[in-house]
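As a starting point, one isolated chain is supplied in structure tokens, in the form predicted on its own.
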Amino acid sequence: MAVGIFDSGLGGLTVLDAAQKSLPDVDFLYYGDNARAPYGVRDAEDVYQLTKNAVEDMWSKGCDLVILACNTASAAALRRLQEEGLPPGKRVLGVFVPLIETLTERQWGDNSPPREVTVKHVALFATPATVASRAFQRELAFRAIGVDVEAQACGGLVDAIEDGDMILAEALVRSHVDALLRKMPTPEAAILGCTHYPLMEAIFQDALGPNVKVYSQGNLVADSLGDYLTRHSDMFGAGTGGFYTTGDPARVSVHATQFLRREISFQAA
């Protein structure tokens, strides 16, 4: 039995890695479409359609929910898909929400209606797809009112990450990081919106300062994807776990080693 968890690259390994901690017990099947990473430069009917192609053949692998653990697909394909229909007994769940819950203060699946909440001037930094679908501002106002977000799209950012040029990665966190703070100098919280970002962390929080109290994805992820679990325990599916990529396997299994620090072995999709 296996769960899925899709990323255009690399970086929704940050979520597999918070959820085999949090979920020992849960297989996962992490697919990559690597042959054709950054989805966050691409335009929204372009990643949908990508994102679909990708959800269906992990489904044909066995897995009967989906995890987009890539905030570019969350936002340009997730409401799509499953507003223009998902087969029977499949489901496919983004990243957004558990952020905006934890951020909002709400418990899992409180629907109730949009309320104050106590952080005002929130710094949302992502894929420029993703800022520029405003999924984030969408979702947000849903649960809170009175939030004034500012957005800075981190072009380049995922190249630099992906090619594990770190020295590049730090200069560009702190150079959009400076562009975010002339726009809004006092932020109260900072959302990394890419599942690349969670490996640029400290960076990203030395460059706002200790003032601003910095949010990424994984462990909330993982989270949220435990209480789902709990109260739909058949959504485990039938197949097995493993590592996929539309890529190269010798070639991504040696950069998913390097990015997560222990062996890691693809094989085609």
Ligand code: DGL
Given for the second form:
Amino acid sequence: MAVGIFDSGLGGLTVLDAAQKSLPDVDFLYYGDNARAPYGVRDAEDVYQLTKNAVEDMWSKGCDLVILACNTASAAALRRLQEEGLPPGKRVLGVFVPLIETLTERQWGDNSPPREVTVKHVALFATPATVASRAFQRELAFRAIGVDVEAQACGGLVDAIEDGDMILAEALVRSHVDALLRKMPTPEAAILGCTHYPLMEAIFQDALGPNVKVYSQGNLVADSLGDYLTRHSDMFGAGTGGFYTTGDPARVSVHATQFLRREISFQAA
Ligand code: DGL
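Alt. form predicted in complex with this ligand, vs. the form predicted on its own above:
Following is the full complex, with the preceding chain placed first.
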């Protein structure tokens, strides 16, 4: 079975791209709910229901393991899906864990008391729903002390990227970075807490300046998936992958091809 990568739209392609590069023998099934993106302006219940429907569709397409390559879905739906019980042999993972492990310099399962870490001032850029969930702050606070997180909800940015309007997307990145820097003038690190944002990583870095280390999730999630598949070889993807969308396959394919700079062909989910 192929490993499933899910996002509300095109953002999960940044995770898929890194995963394909580091795990060339794994087949991936990408699923974008482009017809309903953005998720980041929806309430938690809505995001949960949409994510659940998509994940069930991915299971029915043959995926045993689905990665929620979407922070908004990870924040609103992952824990609930796991607590409500998954069908036998099915697994769902999110994208927070590898990032939190990196920032807090410890493994997820390390339950020792929180301790000081290197970064003290962290800028978080995410969707309005992810910022409202406070999921990053909560997970950081369990593990690290003395970390000041300033969050900026980047309204409009996912829509601009989904529309392929990169001029608007750049203007929005610069104005959201300005707004963040007014609240926290000298962050040491910035988290791109939405998988769409690495498509604009160079602009974030330029606007933040060279002294800010920008963390995005592609490579971190790919490395963590590689470890997971080593430990769970039954989840190793084989079989039919591909690219599925709930949106217009032709339009989504054009934007995906433009972002990944290689031919990507979506079919209707
Ligand atoms: N890529 C999704 C995320 O990581 C975007 C959410 C949205 O559709 O607003 O949060």
